[in-house]
Structure formats: structure tokens, C-alpha cells
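The chain below stands alone, shown as C-alpha cells; this is the form predicted alone.
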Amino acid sequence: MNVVKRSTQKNLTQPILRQLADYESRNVTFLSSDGSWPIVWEKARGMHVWDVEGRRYLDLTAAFGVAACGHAPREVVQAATRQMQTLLHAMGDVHPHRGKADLARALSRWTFERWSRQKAHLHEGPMKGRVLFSNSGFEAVEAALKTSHLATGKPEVIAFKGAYHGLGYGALSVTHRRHFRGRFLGQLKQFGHFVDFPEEAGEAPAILETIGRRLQHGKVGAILMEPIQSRAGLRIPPAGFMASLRDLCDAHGACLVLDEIYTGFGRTGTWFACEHEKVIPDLICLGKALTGGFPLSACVGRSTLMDHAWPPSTGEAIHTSTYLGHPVGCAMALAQLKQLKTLKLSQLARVKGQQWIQQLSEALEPCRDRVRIRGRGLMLGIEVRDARGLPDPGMVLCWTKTLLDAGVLVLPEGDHGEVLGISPPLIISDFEMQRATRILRRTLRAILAS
């Protein structure tokens, strides 16, 4: 790998963090006083990321799972570059154009159509999907509330504790980390409630029994959920449980709101994650993965809810934004959803998951008392834990820093950065995984050694 040691650097990187130091929000990018923190991209292309001081990085994160079929693949940049050489903007809602109606066509298909072939027994026979586009997740998120309130006409949602769905007032409402809420506590509207997450199947009932009686208030509308959560360390239900929320929805006439922008996409080794247990939701919040790149995300819903939610346009939406179905994203993301398929990458990803967590267990085998790695597909953690087996985000931060310098990397995840996440494009060769998984426990056993 084309190391270049930090002490021979150009010297391009500190220009840049001071500009960007004197000039953006001081909140947005972290800054470290020696300088470690952070590098600057330059370029990205398939597993790989070369920063301004020409350091090649073998990316593990995927840039926040967006790239599944590596950085820029050349499907999708020549779909991006066609399609801004023909028409680079359009109206929103006003005047469509035809890779919105392509797009919408897709997303239907991928999801509800495709789902409810699978479950031919269903009483509504076929269904279709109904769109909302957006920009970002957290406006999908947004979406689906909205949805949920105006087809149930029941103002309150079910979270999880733990959850992250975007920090816009209404998606931040049902977000449940403080460190994002806090300071805006006086102007959100207290729609949300908040109930564990389980990891462990003695856990689910008496949370299913806590949900079962807040639903029996008749005031809330839907129940939102992560099938995975991701910022909070790679945290799974156990089997069931999202069926017996689907059944809690039915019976007391809620919605079933899915989260997967992150486990969208092939990413756990099935197209959606709620393909794990054969649920079928209401509306499901896509992003992400969806472009490979590009500001798009949709909210796709059952299309006789959306139906009975939204009422037909009479010429201004109720919901929409400048940038809705923007052309160049739709482009990228029939391009990329092309890619997905044509490589196999759901498949992809639930077998090399698999190889990857025996891989890892056994290199980390010596480390077993201080780490312990879940996950599913190519969506993995390595819990740290101290001596004392309390969970321990220094060493997650130091362990970060110091494959940063080894050319690889990683972000800590977890309600405390406890935990080492690792999400690499859905491309990556079983070469990089072992190469990765040298480099890993090389690094670990320095760090306890030191």
C-alpha cells in the first residue's frame, strides 16, 4: 500500500483544516489539537481512498454505507455524466421528468411488488409502492411520519432508545441519543416515546407488553425502527421481534415505519433488512446506498396507505422541496440499483459476512476477553471492553487513530464510540477482508501491549 508517513507528509492537509477551520460552523468538523484528526479526501475509487498527501486508505466505512458498489463505479458516473450534459436540474413537483417516473417505478418494484409476490397468500393480493422523494435520509424519515399521521390521524410514534433517524426537528423528535437533543428540547413538539431496544430474546416480551399498552391509548400512529441499529453499535433484535411488531401495527391500527437507510440496499446480506424475518412494512425509509453519491433518498409506502394518507395534487403538493426527484440522482440511482443486481451484492455481502466474522474471531481469539464482534452481512462491529469488562471508547478512539495510520478506515460506533464499525463497500475482495483482518489484530494487540 502507497504509505506516506505522517512525517513526510506535503504538508497539504493543515492549509486546508485551517480554512475550513476559519470558515465553517465550528460544530460540524472535529479538529484534534496535534493534528491526527482528520485527513483530507482527495479522490475515492472503488475500496480505496487517497487523501490530499497522496495516502492511499482502504475504506471499511464505505463513506457511511453509501458506496455498496465501491466509490464512483463507472456505471454510475458515466449515468451522472450523461445525464447533467442533458437535463441538469428540473421543477420539484411541477414538471417531472422521465428518470423520476423510471425511479419510482423501480423503488416500487424492489420493495412492495417484489415483496408481495413473495407473499402470494396476503389477503390484498399484489401491491405497489408509492414514492416520496428526498434529499437526505432524515427528510425521508420526515416523510413517513407525515404519512403515518395523515393516513392513521394518531399524532404519536413509537422509537427505540438508542435510535438515530436524522436530526431535523421532526426526525430528531424520535431520535433518542441526548447528545442530540438536548439543546433543542424547548422547541420539539414531545410526539415520540421511547422504549428499549432488545438484544436478547428474554428481553423482547416485556418490551412488546410496554409498546402493546401504549398502542391500547389509541393515540399513536406508528411504530419507527432500525432493523439494525447502526450508530448504536451494531445492535440486532432477536428473531421475532419485528414480527410481533408488524402483528402489535395490525392490531391496533398503526403503521410499520422501517428505517433502512443504512441496511438498505444489500448491505446485511438481503436486499432490505426486514427481509430477515419476512415482514413487510407499511412505509420504508431508503437513502444511502441508493445513488452511490448522490443527495437522494425516498420514503416508499404500501400504495392503499399512501393513497388513503395523500390526497391528489390540485397543483401545490403538501410535501415537497426545490430538489425533489433531482434528475442527476435518479439517474445514479437506477444506475447503481442496476450495479447491485448485476453484481449480486446482497448474496455477496451475507456470505463474505459470514466468512469475515469466523475470520475475525479466530485472529482476535487471544484479545476474547476484551472484544466481541456482531453483526450481519457486511454490516460489522467489534465491541471494546475494558479490564473490568465496562465498555471502553478510548481504546475504540485510539484503536481508530491508529488504523488511520496504518492506511485503513474505520469509525467508532455506539451510544459511547465503544464500538469499532466496519461497513465496507459490498465489493470488497476476500484479499482486502484478510488483509484487513491482519492489519486489525496487528494494531489491537499493540494497542493492549502498550
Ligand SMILES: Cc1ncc(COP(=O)(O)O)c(C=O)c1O
Contents of the next structure:
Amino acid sequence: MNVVKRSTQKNLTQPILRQLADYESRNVTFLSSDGSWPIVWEKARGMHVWDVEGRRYLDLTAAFGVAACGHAPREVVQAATRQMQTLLHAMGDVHPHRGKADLARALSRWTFERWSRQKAHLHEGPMKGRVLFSNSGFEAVEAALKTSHLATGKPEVIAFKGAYHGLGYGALSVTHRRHFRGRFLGQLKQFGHFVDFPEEAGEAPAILETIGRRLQHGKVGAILMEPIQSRAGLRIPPAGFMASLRDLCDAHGACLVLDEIYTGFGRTGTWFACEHEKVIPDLICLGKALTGGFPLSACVGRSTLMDHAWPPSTGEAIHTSTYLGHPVGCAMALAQLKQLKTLKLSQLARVKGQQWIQQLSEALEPCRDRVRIRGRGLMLGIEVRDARGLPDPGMVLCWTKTLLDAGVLVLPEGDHGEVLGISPPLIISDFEMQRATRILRRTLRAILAS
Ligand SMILES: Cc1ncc(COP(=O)(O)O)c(C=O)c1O
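Now that we've seen the form predicted alone, could you pull up the form predicted together with the ligand?
Starting with the chain above, the whole complex follows.
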């Protein structure tokens, strides 16, 4: 129940936004001139966020997919608090702490060890993962790019149109959208080659052929892919495409690098999205839901490849950072992983995702010529088109703001913001799904009628 009407409560929000506008760099927080965007977050628990006006919002974003177990799960907060009271900071690559060793082992078990048990016929025998920790998602991608370069000796990378891998200068070379790259091209070493991302089975053969031709030049050390493109608008490649990339990498001595920063840890209905296709990557990039709310990310690689790429340390690490494997992040991640497993959240995401697609399809049936529902698990999107059938980012923006007013948080996705993204905490209840569906239907109908 929303207690406070948003339109009548602007007394605490506006001074904070004005202060932000005065002191934060431009081009970070978008502040609409009519005061309708953004809200100022005060606290968050479970499925809900409260703003400084005391108004409650149902969060269908999981705050960029981070709050997979809901906001501030008790077990994760307790682990963080305990850790802060004992060891707040350690020494990245120099003097380690126990939590880093525990989390590295846990990530190996969650990924390569589990995958190799499932694919017991693999010639390699049991696999193990090795971990490079970092802070943000983009750093995990850059760690993977460095690893593939060291392992293969080949500098170039094939990435996909629409891809979003973060905005550091390494990641930016493989992030596609010109909005992010365009102004920095003068400083970028352009080692990334972009190919089309297929959505239909019929598109795949030509794309695979293009990739195969580029691999034949012998300079490509990695194919980097989001198993489902998130920011490009929830785009799913056709079945078998990832497996074909795996074969191409094997045939040409390149690494298959999967960016599961968004899709990882149950979001799409399996622990990792590559499991839908039973594909084992060489390197996987993880972040976001890993900790539930601390900037910690990881690049996990097949141990034989990692050992081939990275020489033993002689005292000065080639790749590290001050906060590498931060104790609080590691403690939170260990608690978060336990929670994900205990609550069986990947299974829940699969079942709930299927139910919700069904519910949404029925609820939005009267508007079927304007919307298309897509996604997998609880990584869903509603693509919106105008009356002529063209992508309609204006309407998505209007819908997003209307939903905010109605107490529901969503975000526009897609290259032009033409998709309404829905990626709630994986703990969403049936009641909350039904409530969200009703509000989505009501607001969409109101917009279309206006
Ligand atoms: C698939 C994917 N890769 C990488 C990133 C970058 O992560 P970060 O913003 O933590 O650097 C994101 C962020 O949205 C992402 O969705």
C-alpha cells in the first residue's frame, strides 16, 4: 500500500536533488526538469524500496539485478556486519584473508567443478576453476580479456552488436553502443570486432560464417558474449548458437568468454545462462548478484587455461587492485551464495518466469499489437511499438514514469530504450507478480487511451 502521494511530497526530495546537481559531475544522474525523475532512495528491504518521502515502491529492477535474494537479506547483512567488526580491509594481492580463499573455492565449485561433473564424458576429466577477483563488472571482463590474450597470444576479440560489458577502457572496446564509445574512440585501442547478435535461428549460419572467417586470420583470442543480452533489450540467441561458438573456439584456439554479470546466479532459471545450452565457457565473468550489494566481481577461468595464461607470482602481481577480494564483499558473497542455494532461487526464477510470461501475455492481450513480451526466467522485457509498428522508446519512458508514480520501479532497456525491463529480486511472490501485472496493465491502458 502506498501511503504518501508522490505529487504532494516533494519537500525532502528536491533539496537533495538540487545539492546533487550542484556537486555531482554533469551527465551522471538524470534530473528531469518537471521533478518527476528520479526519486531519492532512503532504505530497501526484500522486494521494496522506500524513498525519502516515506513512499514505498515494488522493485522490479533488483537494482540492476544485484538484489537477487531481495534487498538486504538478513543473512548477508549479518555476514557483512560480522566481517566489518573483525577485518574491514585486507591487502589485495599481498596478505590475504580467509574469506577470499573460501569464496574462490566456492566459485570454482559453483562453476567448473559442477559443470565437469554434469559433463562427465569430457576428455579433460574433472575441471576446477581459478578466480581473479575485482570490484566492478567491467573489471571482471577486462580480467577475462587479459587472460584470453595471455593464454592464446592473440590480441583481438569478437564481440556482438548490442553488447554491454561495462565502460572501462578495456571493456569499452567490446561494448557496442556508440553512445558509450563514440566520444572516446581517439583513446581506444580497437581490438574488438562486432558481429550481429542473432535472435532468429535463420540468422545464425551467416553470423557463424563471418565469425569463422575472422577466426581464420589467427589474431582472435576470444569470443565474448552475453548469453542473453541485457541492456540491448533482453535479446536471446537461438538454441545451439552458443554451442556453435564453443566449437568455433575449439577449432581455432580461441577462448569462449561468457559475460554472466547480469544473467548469473539464477536470474534466467539456471544458475548460469550457459547451462540452458549445456555449454562450458573457458572464462566466465560474474558480478552484480554475487554479493547482493557490494562492489565485488570475479572472472572465473578453467584452471588449466588460467595456469597457462598467468605465470606464478614472483612478488609483484601483473593484475591486481587495492580492494581485490575485499573481505566484506567476500563475506557477503559467501552468505549470498548460501541464500541463493537454500531458497533454490534458480528453480524459482524458472517457474515464476514461465508463470509471469503467461500472466503478462493474458493481461496485455488487448494491447498485443503494441507490446511483445520476451525474456527467460526472471529476466523479462516488454518491447513496445507504436501504432506503425516501430520501436517506441517515448512510450517506454512515459510508462516507466507512470509506473514510478504508481509505486513500481522498472527501467527502460534496449539500444533506444524501447523495452521495459523487468528483473525483480528472485524472491518475488505470486501475490507481488499478480499485483505488478495489474498495475502494468492499468498504466499501459491509461497511456494508450490518453
Ligand atoms: C552484462 C554486463 N556486463 C558488464 C556490466 C558492467 O558491470 P559494472 O557496471 O559493474 O561495471 C554490466 C552492467 O550492467 C552488464 O549488465
